[in-house]
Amino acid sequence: MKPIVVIGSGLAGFNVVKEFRKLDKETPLVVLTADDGRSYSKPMLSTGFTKEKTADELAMASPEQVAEQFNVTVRTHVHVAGIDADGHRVLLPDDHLDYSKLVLALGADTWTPPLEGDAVGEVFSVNDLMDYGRFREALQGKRRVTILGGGLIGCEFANDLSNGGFEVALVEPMGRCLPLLLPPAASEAVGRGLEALGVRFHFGPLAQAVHHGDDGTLITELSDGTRVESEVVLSAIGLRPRIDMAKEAGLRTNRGILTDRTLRTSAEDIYALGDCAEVEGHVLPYVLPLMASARALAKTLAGEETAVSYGVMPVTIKTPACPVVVCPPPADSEGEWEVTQQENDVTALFRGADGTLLGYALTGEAVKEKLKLNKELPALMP
C-alpha cells in the first residue's frame, strides 16, 4: 500500500499525524522534513528565555519517539527536489516516494529586509527549534540585542530577552507595536509595557545596513542616521508562506497555496494547511486555525470527507509585560474602531456601518473580557 505523505515536521504536519492516528491505526505514514524532527511547539519558541528553556528542554519528543508513538516513519534531513503530481511521486535527490495522498505542511519563510553591509550574514531569524538553538547559542555572554521589527514576533522577543536579562533595541518603520493587527491606542499600551521593562525603541527610521563594529559589536544603521550597537541582530519583519514546491509542482498559488474548504490543492490527492496554505482566501499563520485544519484533513484522509470551519479565532500574543488578545477584523471590513481605555488597559472595538461586532482588540486586564465579546462576533468561516 502507498504511504500517505506529509512534508514537514512542524505543528501542522504532527498534528496531521496524531489525528489521523486517532481514526486509522494502521495505513502507512511517512514524514519528510528538512529539519531534525523533533517535535515542539513553535509558539514557546519566544518564550525560551523567560522560562531558561534550551532548544533541547522545548522538544517535547524526538524523531524516534514520534515515530514509535504514532506508527509513522520520519525521515530527517531530507530534501524534497520536488513533486511529480500526475504520477503521485515525491522527488528525492538519488530516488522518489510514491504517495497515495500528499500533505503539504511547508510552513512559512521568514522575511529579511534588503540589508547591506559587512555582517548581513550574522543577522538571526527564529522560524524553528533549530534556530532557536543557534541564537541561544550565539547570546551566550552576550548582553544587548537588537531587534527589527516590532510585529506579534519581534513584540514577543523583546518582552521574552528582557525578562532574560537583555538590553533590547527594537526598530519599527511603522512607528508603533504590532502595527498591523492594533489600533494606535491598543498598540501605545504594548509599547509601554515593554518600554517599562527596559525596551529602546526606534519608531520611523528603517534598518539600512547592519556591520562589524569594535570589540564584537554589530552596528545597525538605520535610514535616519542612527547607529544602534548591540552583539547580536534579530530579524522578525514577519513570514511568507512556503510556495515554492507547490509552484512548481504545477499547483495553484497566491500568497498562499490554494485550497478549498476541504485543504485539497488544485492537484488530485495533495492537500495543504499550516502556514502555507490559502484556505478559501484566508492565510492564517496561527495556532486554532491550524489546529482546527488539521482535525479535519485527518477525517478526509481517513476517507470522511470534511470541510474546515472556523469560528471566533481570537489570537493571544505573549507580551507579559502587556497582555493583548485580538481578533482582527476580516480584510477590508468597512467599520470603525471604538475604544475605552485606562492606561494600559485597553478595549477596542471594530463595528461596521450597522453596529455589528466584527473585531477586537483587548490589552491588560481587559483581556478578561475575551470570552464575552466572543459570543458576540460572528464565525470566520463557519
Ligand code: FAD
Contents of the next structure:
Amino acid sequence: MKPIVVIGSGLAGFNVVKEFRKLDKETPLVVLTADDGRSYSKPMLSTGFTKEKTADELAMASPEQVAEQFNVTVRTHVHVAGIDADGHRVLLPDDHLDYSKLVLALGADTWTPPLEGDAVGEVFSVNDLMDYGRFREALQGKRRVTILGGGLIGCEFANDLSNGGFEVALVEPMGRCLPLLLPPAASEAVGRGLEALGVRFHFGPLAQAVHHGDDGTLITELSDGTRVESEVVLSAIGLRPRIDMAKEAGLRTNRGILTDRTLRTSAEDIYALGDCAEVEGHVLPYVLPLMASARALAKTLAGEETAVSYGVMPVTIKTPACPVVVCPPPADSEGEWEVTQQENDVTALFRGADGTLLGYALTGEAVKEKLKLNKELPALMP
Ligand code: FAD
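What's the form predicted together with this ligand like, now that we've got the form predicted alone?
Starting with the chain above, the whole complex follows.
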C-alpha cells in the first residue's frame, strides 16, 4: 500500500499527522523533512532568551518519539528535490518515493535583501530550531546585537534579547515598529515600550552592508551613512512561502501554493497547508490557521471531504514591554482606522464605510478588549 507522504516536520506537518492518527491508526504515513525532525513550537524561538531555554530544551520530542507515538516513519535530513505529480511520486536526491496522497507543509523561507560587505555570510536568521541553536551559540559571551527588520519577528527578538541582557539596535526602513500590521499610533506605543527596555532604533534607512570591524565586531552600514556596531547581526526582514518545488511540478501558485478550502492544490492527490499555502486567497503564516487546516485536512485524508473554516484569527505579538494583539483587516478591505489612546494603551478599530468592524490593533492595557472585539468581528472564512 502506498503511504500518505507529508513533506515538512514543522507545526503544519506534524499536526496533520497527529490529527490524522486520531481518525486512522493504520494507513502508512511517511514524513520527509530537510531538518532534524525534532518536534517543537516555532513561536517559542522568540522567547528563548527570556525563558533561558536552549534549543534542546525547546525540543518537545525527538523524531523517534514522534514516529513511535503516531505510528509514522520520519525521515530526517532529506531534501526533497521535486514532485512527479502525474507519476504520484516525490523525487529524493538519489531515489524516489511513491505516494497515495501528498501533503506539502513546506513552510516559508527567510528573505534577506542583497547586502554588501565581507561579513554578509555571518548574518543570522532564525526560522527553525536548528537556526536557533546556532544563533544562541553565536551569542555566547557577546553583548550587542543588531536586528534588521521591525516586523513581528524583529520586534519579538528585540524584546527577548533585551530581557536576556543584550544591547539591541534595530533597523527598520519603514520608520516604525510592525509597520505592516499596525496603524502608526499602535506602532509608536510598541516603539516606546521597547525603547524603555533599551532598544535603540534606526528608523528610515536601509541596511546596505555588513563588514568585519575590529576585535570581532561587525559593522552594519545604513543608507544614511550610519555605522551600527555589534557582535552579532540578525536578519528578520521577511518570510516568503516556499513555492518553488510546487511551481516546478506544475502546481498553480501565487504568493503561496494555491489551494481550495479543502486544502487541495491544482494537482490530483496533492494538498498544502501552513506557511507555504494560499488557501482561497489567504496567506496566513500563523499557528491558528494551520491548526484549523490540519484538523480539516486530516478528515479529508481519512475519507471525509472537509472544508477548512477560519474564524477570527487574532495574532498575539510577544512584546511584553508593550503587549500587542492584532487582527489585521482582510487584505483588500476598504475602511479607516479609528484610534483612541491613553499613553501606550491604544485601541485601534478598523471599520468599513458602513461602520462594520473589520479588524483591530490593541496595545498595552487595551489588549483586554480582545475577547469583546472578537465577538463583533466577522469570521475570516466562515
Ligand atoms: P515550518 O515550521 O517552517 O516547517 C517547514 C518544514 O518543511 C520544515 O520541516 C522543513 O525542513 C521542511 N521542508 C521545506 N522544504 C523541504 C524540502 N524540499 N524537502 C524536505 N523538507 C522540506 N505564529 C503565531 O501564530 N504566533 C506566534 O507567536 C508566532 N511567533 C513566531 C516566532 C518566530 C520566531 C517565527 C519564525 C514564527 C512565528 N510564528 C508565530 C509563525 C509560526 O511559527 C509559523 O506560522 C508556523 O510555525 C509555520 O509552520 P509550518 O509547518 O508551516 O512551517
